[in-house]
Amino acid sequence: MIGSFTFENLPCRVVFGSGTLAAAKAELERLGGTRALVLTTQQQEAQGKSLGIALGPLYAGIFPGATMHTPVEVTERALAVMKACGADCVVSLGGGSTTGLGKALALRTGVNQLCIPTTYAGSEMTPIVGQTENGLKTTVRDAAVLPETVIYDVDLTLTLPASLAATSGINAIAHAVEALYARDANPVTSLMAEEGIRALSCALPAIAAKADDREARTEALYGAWLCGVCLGTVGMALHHKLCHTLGGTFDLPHAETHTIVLPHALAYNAPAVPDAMVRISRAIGAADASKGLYDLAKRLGAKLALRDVGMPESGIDKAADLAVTNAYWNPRPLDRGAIRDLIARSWAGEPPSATKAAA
């Protein structure tokens, strides 16, 4: 039986397909842009410059300094470049780091954003930006942060290494997992969440087996888009809070942190969300949702331990303290002892423990 619910459709235009990067100039013109600043990471600078050439007279310049967790000092440097070249819009070409920088600039200046993701991060579909200052990551939710247009071009993901596709894809799955037990969950978002998890859990092993599998790459990008919509439409819970805490405090890689923590956070919440567990299990084709996600990451060759991505063992207690600071909603009440155990298992790379999580 379907009860009462609220569903808010976010005003974002999506252009999805193969070769759709060619539409960038027309999409900027549609937004009224006249001088676009292209944003990339250092690694994708050449790709950004090629896009700039394609934009012709709309190209105002490039800022290739995007970095993970959107440090405030990087945003300020980009803002100076933006003012110097007279840009009236931004084009974010890359993964979550680049998208985050574009959002931070939009939050400060109100400029329009054209987002062209090259990973499965999903943040391009949300009105949320996470920013880091003095080792602490905070999030802002504001309509001004949502990109006006997103171009998904499957061709741009063909060169994403299978190892990065794996962690980026599981990062996307995390958005859908938490959407299924969100406080403001609704039937429409839940449909998208289950389908997004299914699409990615099918596509990622195929990409691992054959990196240039265009059909699998298309399925993965489609799944990532659905998961991103979930992230932007409903609230998140313990998993995302933990990953923001760990990433901002210990400067851990975003997607890998999500990949490692997800099975453990899900095991913690499992006793409180039986219906979500059934849907996740069905989507990934596993008897147990949390163990199935752990096994998926293992099968894809992803790192399974926080210690392997740079977290010190001495940080476990600090992370547990931070995780229960600043009250936030979660389907299961926050228990510091159980959360510490969750983080310790994540740090060691052990399989998720439903028994301990429910203690």
Given for the second form:
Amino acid sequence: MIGSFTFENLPCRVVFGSGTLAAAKAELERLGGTRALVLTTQQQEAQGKSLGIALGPLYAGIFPGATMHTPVEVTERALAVMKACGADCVVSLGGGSTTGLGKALALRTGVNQLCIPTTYAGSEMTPIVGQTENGLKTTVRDAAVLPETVIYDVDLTLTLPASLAATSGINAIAHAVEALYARDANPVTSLMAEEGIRALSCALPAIAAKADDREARTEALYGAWLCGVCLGTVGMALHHKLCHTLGGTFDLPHAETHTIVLPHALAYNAPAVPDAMVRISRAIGAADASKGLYDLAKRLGAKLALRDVGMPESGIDKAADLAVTNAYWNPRPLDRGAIRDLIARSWAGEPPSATKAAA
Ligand code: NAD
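Having seen the form predicted on its own, could you give me the form predicted in complex with ligand NAD?
Next comes the full complex, and the chain you just saw is listed first.
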């Protein structure tokens, strides 16, 4: 039965396909940009420079210094480069870290952003930016931060190693999973969520089997877009809060942490969200949604234990304490004992505790 709901469509233009990078110049012109600063990580600098050549007279320069967690000092250096080259817009070419830098610049200057994502993180679809200063990560939600235009080019994702595709893809699935039981869930976002989970859970094993499977890469990027929309449209809960806390406190890798924690966070919430469990089970083709997600990660060869990505055992209690401070909404009330248990299982890499999908 459909209840009452609120749905807000975020204003972002999406160009999707293969070879769509060629549209970058025209898309910048459409935005009224005259001098673009290209942003990349150090690893993707060469790609950024070739894009610069394609942009011709619109190319103002490149800042190849994007890094994880959007440190404020990096944003300040990029801001200085932006001013020095007289840029009036930015082009972010890369994963969530590069997108984050473009957003941080837009927050400070109001410039338009053309975003060209090359992972499945989904940040390009959200008006949210997380920034780090003095080791503390804070999150800002502001309409100015949402990229105006996003070009998804499947060709750019072909170089994403299968192991990164796996964890980045499950990171995307996590957005859709929590969207299905969000406090502000709505029928449109839920449709996108289920379809996003389906597309990614189909595509990721095919990519693991054959890294240059173009059809699978296309389906994965399509799924990542849908999951990104979910993240931008509705609020997240326990899983995202836990990953944010664990990542920030123990400096853990973003996508791998999401991959490890997701089955456990879902198992915790399962008794409170029977409808979401049915939809996730259906989307991944498994009898039990949380066990199915754990099996998917295992099948993809992803790490299954937080201890294997650098979390100390002594951190389990600290993480449990942090997870229940600063109360936030979650479909199942926060119970420190049960949350400690789920963190301990994630740390050890055990399967999620048994839950039943509602019939
Ligand atoms: P990332 O952007 O840090 O990229 C990881 C590495 O992969 C980088 O070295 C990058 O250069 C490389 N890479 C990216 N695409 C590649 C490709 N196609 N081929 C080869 N190498 C490639 O990782 P990420 O997981 O995309 O992003 C993580 C960051 O994004 C975190 O800081 C996270 O907090 C943020 N994030 C923010 C939001 C939001 O809404 N604000 C959403 C999701 C993620």
